[in-house]
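The chain below stands alone and is given as structure tokens, in the form predicted alone.
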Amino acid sequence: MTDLIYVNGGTPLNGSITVRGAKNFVSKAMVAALLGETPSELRNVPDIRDVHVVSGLLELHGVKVDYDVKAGVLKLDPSNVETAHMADIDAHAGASRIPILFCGPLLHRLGGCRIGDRPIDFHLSILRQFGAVVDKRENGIFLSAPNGLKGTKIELPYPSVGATEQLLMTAVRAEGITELSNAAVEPEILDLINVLQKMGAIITVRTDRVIRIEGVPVLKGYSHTALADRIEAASWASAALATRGDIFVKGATQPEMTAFLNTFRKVGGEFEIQDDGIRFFHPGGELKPIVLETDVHPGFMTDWQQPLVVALTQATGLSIVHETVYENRFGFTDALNGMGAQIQVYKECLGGTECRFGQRNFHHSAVIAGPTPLVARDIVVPDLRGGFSHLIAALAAEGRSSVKGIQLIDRGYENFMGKLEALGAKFEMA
């Protein structure tokens, strides 16, 4: 694939696209695949880079990997777990932070685990809790359970994911009961637990964020279909509102978007529930602008942020945008300022409530006024969020934009350069 491409703004996007599996979901998914003895069959997956570095990192580790790409289905076959040369392991996966979440099970099917370095502290933490004991090297960091792993309490200071993800990785085969308090309760968490309970898990989720699994000593393989991209299908719906477009988006569900249906249809934007996906569109007239607050789920989804921030641009009056789940997500404004948009971000908290960065120097707010239009320049994709909120940028732009490090994109959607060919975007390859 190319990293850059030219994109002639201005024109709608109309037409079908599919998303399929939850990058946040399946990832996960795969890597507790090696909780069980026996194969497990993962469907709905889609063709993205973080796909296939778990691949890559699940094989290093003696898992048989069979990836029908066309059919999006996964056959891992855990018969052979081996330990994997930290060497390899870091080759592999770069910057990303999976193979923390590979400790747990490897613990548990292998009695060790060795990563690289990598900030992990937390994570090493919950782990400590279960017993493990862990040696930081000169080379990296090494694990191991030399009696066992055993159930714990555990009580987040923030729910966070991937810390929840961690923990329930683990305790579903430590001896004995571990309780999670403060856990996160996503979508992509509540359907890893829908594997786990497949794979012979006792796992009881409570109202009050309080998570109690049951240790069990063997866990078997999972036949399973993995729940739709909720934030691929609301970066698609963002795109339809900010090019006064119409996308019908095949694949998504209103169940894990309803906090996002809701903020489309006050900005102004329309929808169809139909059983086989969303219809998303712009229906004429004037954008609203909105006081958002992002939060952890059932709140507004961060990731869900990027995107709309860009529609916004578009609303008629002053928007305010607070974030409150991640520090420092406001980067990618200063491509948009550089387009025309007129934002500004601030330390302060705007909007309902103080936050955990009100005190921290962190730019987490953001007011955006509007209409402004928007006009071509080349831009440098950031990240993956940030990077496919450019995208939308530059396709409700008059003008040719230069798109960089649209690589970057391909970690978390699947086949964009060809859903954007079939939304009759216009665009050529560098």
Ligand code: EPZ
Second form
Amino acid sequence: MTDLIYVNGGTPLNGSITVRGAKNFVSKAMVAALLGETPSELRNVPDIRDVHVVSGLLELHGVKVDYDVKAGVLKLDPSNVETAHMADIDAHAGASRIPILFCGPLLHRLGGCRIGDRPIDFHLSILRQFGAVVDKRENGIFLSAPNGLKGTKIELPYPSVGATEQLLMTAVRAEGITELSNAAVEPEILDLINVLQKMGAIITVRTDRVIRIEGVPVLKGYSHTALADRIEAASWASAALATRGDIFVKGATQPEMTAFLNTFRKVGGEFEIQDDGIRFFHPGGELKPIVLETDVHPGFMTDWQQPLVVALTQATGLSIVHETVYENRFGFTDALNGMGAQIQVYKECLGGTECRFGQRNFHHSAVIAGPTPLVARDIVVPDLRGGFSHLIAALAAEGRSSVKGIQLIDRGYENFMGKLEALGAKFEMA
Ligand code: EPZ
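Got the form predicted alone; could you also share the form predicted in complex with the ligand?
Everything in the complex follows now, all chains and molecules, and the chain you saw is the first one.
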């Protein structure tokens, strides 16, 4: 696949596209298959690079992977799980943080786990509390569980998605009871809990976000259809708004997107919820500015923020966005300013409650002044979500932009060029 495309913007995106399973669930459900004694089957699996990366990692650990890409069906047979070489894991995983999630399951299955060096202190502390021994060596980290893993009580300082998943996949087969306070409860995590329950786990989620797990000695494989990718759905919704278009996102579901839908409506976008998807469209007229704060579920997701900011450049007035989940998620606004947007970023917590980044040196609030016509520019994609947002900006901008680094986008957006074509976007590959 080429890494550079030329986009001729200024045309509304109109038509219908399909989103399949959520990247941030599918990759974890694939890891969960390691915990079963029998094969698992996952359906609605999107053909994205992250799925291939995790498939490769599972294969390195002896799992038989059979992936029917077109049907979206993934069969995983973990009967012969084995230790993998660290150099192979690192070469395969690149910067991905998924390998750390292999550790709980592998400690149960093999008594040990090797991973390369990644910023994962939180995960290591959880594994230690279950009784794992963490040995940091020059070439990576070795984990072992000489006395098995035992249930424990843990309170997260922040409801981290990855840390909650780590704990779930370690606790389900640990001896005794585990209690996690201040857990994250994103829909992708709840669907992982569905999968684990199918495998034989006993997990209770309380209304105060305390998760209680009663360990069981053995789990079996699962058969499951992944929930839809609400980040991808919202990205196309924002593309419809920014280009004054009309996109039916087949597969999008309402319950996981209520916070996004409320915001979309407040900005002036319209939507129609149907049985098989959601139609998002620009009804004509002016868009309205908003004050928005990202948050953990059931709040407005951090991953929805970047594509929506592109649409906010077209709203009449000042919008304020306060990012409270990640400290550095406004870097992508520089390129937008280069295209004619007027976005100022601030270190202060603007427009909402004081967050944990408030007294620190992070540009985590943004003020967007609109409407600003966007003009074409040469863009280099910085990361997955920022990159898709740049692409939306190029599609909304008058003139011909070049967008370099688009391979980063296919980490999480299935067949996005095919979808752009289906929506009438004008672009060519270099
Ligand atoms: C998941 O990342 C997603 N990734 C992210 O999506 C998503 O943005 C994020 O959850 C929040 O919803 C995957 O599922 C693969 P976190 P994760 O642990 O689990 C801090 C995408 O583009 N933190 O909830 O890594 C951390 O720095 C990606 O699809 C610690 O302080 O997110 C951040 O500020 C991007 N210590 C906050 O918690 C830790 O040990 C939230 O991170 C771990 C996290």
